[in-house]
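Take a look at this single chain, the form predicted on its own, given in structure tokens.
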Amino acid sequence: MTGIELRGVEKAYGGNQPVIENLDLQIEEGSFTVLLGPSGCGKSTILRMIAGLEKETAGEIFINGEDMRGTSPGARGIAMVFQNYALYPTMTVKENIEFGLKNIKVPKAEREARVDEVVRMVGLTEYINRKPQYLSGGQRQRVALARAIVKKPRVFLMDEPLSNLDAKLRAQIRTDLIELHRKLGATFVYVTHDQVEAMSMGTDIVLLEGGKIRQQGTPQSIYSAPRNLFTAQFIGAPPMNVIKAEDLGPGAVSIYKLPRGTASLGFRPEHTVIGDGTGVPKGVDLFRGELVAREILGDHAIYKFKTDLGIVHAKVMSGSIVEYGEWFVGAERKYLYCFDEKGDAII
């Protein structure tokens, strides 16, 4: 069942070019949907329109089948979590969490029960009487989450909530959010520019560029079957290696038995083959490259090669270290992705 649906939604500011134009988007009920893309692609604007914090210029927005035209943010059955926490500094953790319940006149006994349940859920029991200034960044974010959860909304909207945290806390709260989503069964809509957050948490990813959806699907499908060059190079760390077919020489499409119309080839760094030019495996095409940088990261290493065809990255699981110098790099043909002149994938 569709939890949130946008039909032909447009957003323009004044007489300027629309930042969102004729957008159709379906978010399944109970999903953890991530709006992913570079800065300025419109993901936060979409979230704010769903919340009712910004009015769409055209189109319709439905939440659980209900048309949201004329519905105030407070009546939409949603809760928002922002990157800046937005906590009241003069209130304790408990007071921050129950403030919204007081506003909607939830009886005291029920408020106490809900607050007690939610502070245990997010691990804040021992901090319930502290004020925000005496909490760490991770604890403050948990208060913001608890304040959202306690309302028992149908939909959680999260706008880059982890961006102010250090790497260790981000990883910790990512797993907390995955666990919360499973416990609550609510619809989560999460905005980020960080593909690690998107791939690790999302059940569904909506990849945006310039206010348009470039691809939507599960993390697995969007990684293994990119429909265009933008998706191929945005998803993955390092991004997909891409070389132009014409740089392989005249007649490359027929020589390498590539699909008709192939303008560029791509292969993932984890599929990059590194060799010394001897004993080339069957089905692998190698070309000369110079290793110019390497990152040794414990269980794997990332290598950067400079070649006549462009930069090529290799991601290699732990083993012998590749030394600086000249090597041959390439990929098995079964791991190649082909794209046409418009950047669309050729299946």
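Here the structure is a predicted model, which is why all the values come from computation and not from measurement. Numbering follows the first chain given and starts at 1. C-alpha atoms forming the largest set that superposes within 1.5 Å between two forms make up the rigid core. What changes on going to the form predicted together with its partner chain:
- After superposition on the rigid core, the Cα of M91 moves by 2 Å or more between the two forms.
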The other form holds:
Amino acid sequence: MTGIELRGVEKAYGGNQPVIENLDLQIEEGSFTVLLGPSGCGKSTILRMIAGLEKETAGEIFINGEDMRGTSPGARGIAMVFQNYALYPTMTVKENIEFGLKNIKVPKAEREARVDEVVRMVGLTEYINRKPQYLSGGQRQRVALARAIVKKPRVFLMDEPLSNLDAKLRAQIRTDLIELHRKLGATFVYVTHDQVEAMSMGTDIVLLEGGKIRQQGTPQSIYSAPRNLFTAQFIGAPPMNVIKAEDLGPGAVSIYKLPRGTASLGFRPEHTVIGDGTGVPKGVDLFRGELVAREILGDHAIYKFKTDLGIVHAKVMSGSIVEYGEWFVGAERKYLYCFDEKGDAII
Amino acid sequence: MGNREMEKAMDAYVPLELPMPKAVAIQKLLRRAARAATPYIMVAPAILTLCVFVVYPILYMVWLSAYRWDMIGPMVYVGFGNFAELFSNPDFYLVMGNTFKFMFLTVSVSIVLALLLAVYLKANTRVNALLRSFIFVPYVISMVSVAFIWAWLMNSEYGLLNFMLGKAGMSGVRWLEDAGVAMYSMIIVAVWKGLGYNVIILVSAMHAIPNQLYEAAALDNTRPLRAFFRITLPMISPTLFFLTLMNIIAAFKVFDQVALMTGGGPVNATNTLVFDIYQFGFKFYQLGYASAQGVLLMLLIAVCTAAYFGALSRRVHYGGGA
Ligand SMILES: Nc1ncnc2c1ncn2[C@@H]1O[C@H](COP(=O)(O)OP(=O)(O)OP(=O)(O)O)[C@@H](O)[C@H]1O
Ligand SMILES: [Mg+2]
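Having seen the form predicted on its own, the form predicted together with its partner chain:
Now the full complex is given, and it begins with the chain already shown.
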């Protein structure tokens, strides 16, 4: 088995309740795997255990088939990019990057060549002799990346490396990382709580909640086939609209011919149909809603309706702008997701 | 805010009552003057105290160093005579040598030892917390008690140290009576007393280093010794720099320990500059000569501090972790 494998991993800090219990996780070699989940769900903990910075209390971790127990962080063939970069403040950019190479006694000529190459790759040539405190956030980020790349690791571990950057830079580095991943062909394990980052960069997403994997798969499969309410509502912006079946009225499940056991219904905002109540489109169930907020975003618009059944979002690509007031909203039957009592998807 | 509103109100008030403008102008001027003076009035007590207890004595000492005076008789102007006498006195060179030896060895041993201990004591375990407070105790104990305890420990006939050496089959050492040993004994005591303070300061400086740097270092295959020299030491350099300077100045000024433990003996072997000043001033009543020594001490500390700054301040890393 190549890549990374966690088998029955458990982690408890001190004498506390375990934050991760019996976790099985497979990360394929060469994948860009994103660990995604809300704050406190254990993403960093998992990453740090892979890095060897945190010791698992039970279970095994394999990297490329090798049991990592007792292997020091430096010997795991990994490199890590920290959220706040953790650059050595007293060293220059160059010293920061070459520190790891010096430690393993890479010959000077090779070292210089490798440092030179990555510095050029991340565009830091001019700043090579500066100390981190005289660099901008984005530049520091690049140093941190360079420090990881120069080691030529099999695995890159990144813990929310973009969260300290502004939106524009974030978007730019996102594409840089995709490029980098394709170019290096190494395994990337990337931690974030931002589903946009996960969807845009990941080839594989591991959605976590409370230390448990709720769903793992490609961005497409996670988006189009959520296996539970949590996944459905975590992925997508705005999140999936969810309506309780009982709010549709007594006997709704049979009236609307929904699968047995349906407790709630969901549909994506981009599938929300907005009508004025005249001439209901075929196969669409509409209910009354008041438009309470509107975000016009150029190529698309997001509308927020208040209905008797709860808040319903609509995401409309182009077309004319919907005016504030009373409308009817709904969705086509084929776009409905059904979930049972426990929040698991039906079918 | 209130003042400005009041001013505005007064300005508006002016055209109504004819005799007022002048009075208002004066009032305004006074108020402005008072406002300007406020900070100076606030710091005045501190400045005044400084002048009375620091600046005046220094100037007086410099002035006194140009006279011969026994505190009772008339003062005789001798110009640089006291300095000439000082520099021609072989004892002075002995005292200076002692002072430098004491300073250099005490500071270097104490700082190096404190660094080593701090590395081991920085981990926040219960045992370490206990050890840190133990090691700090000597710093809190008064020098009088310390001197008594150590004078007893180091007593060559019934002291604990020689007793233990005897048990171990070694011959005793005349700790404070042997002219070749006494200075080292003094240094041991000085290091013992000051070590805890240095350790505490260095431990807290080390605690301020983000742990992620060590994690990054671990991922970079950094050996512990290298991590110490490439991460810990540079990161605590501002603290270390300042702490060493304070240690140097304190060591130059050592007095109570000498007075209490050896009285400068045997045969001047532990006599240091400040103790010598005290002896000349208040035992031999040669105030001019003592003042000349005092001036020299002051210059010495100033020069050493400047040299220290010049040599090391460039290598200190200021500015936060990034
Ligand atoms: N050193 C620690 N000591 C005790 N508890 C910890 C420690 N580190 C993390 N935890 C706990 O473990 C759980 C998971 O933490 P973790 O840092 O892995 O979350 P995360 O998913 O990375 O969250 P975030 O997105 O906020 O970074 C949290 O409940 C946290 O309180
Ligand atoms: Mg985290």
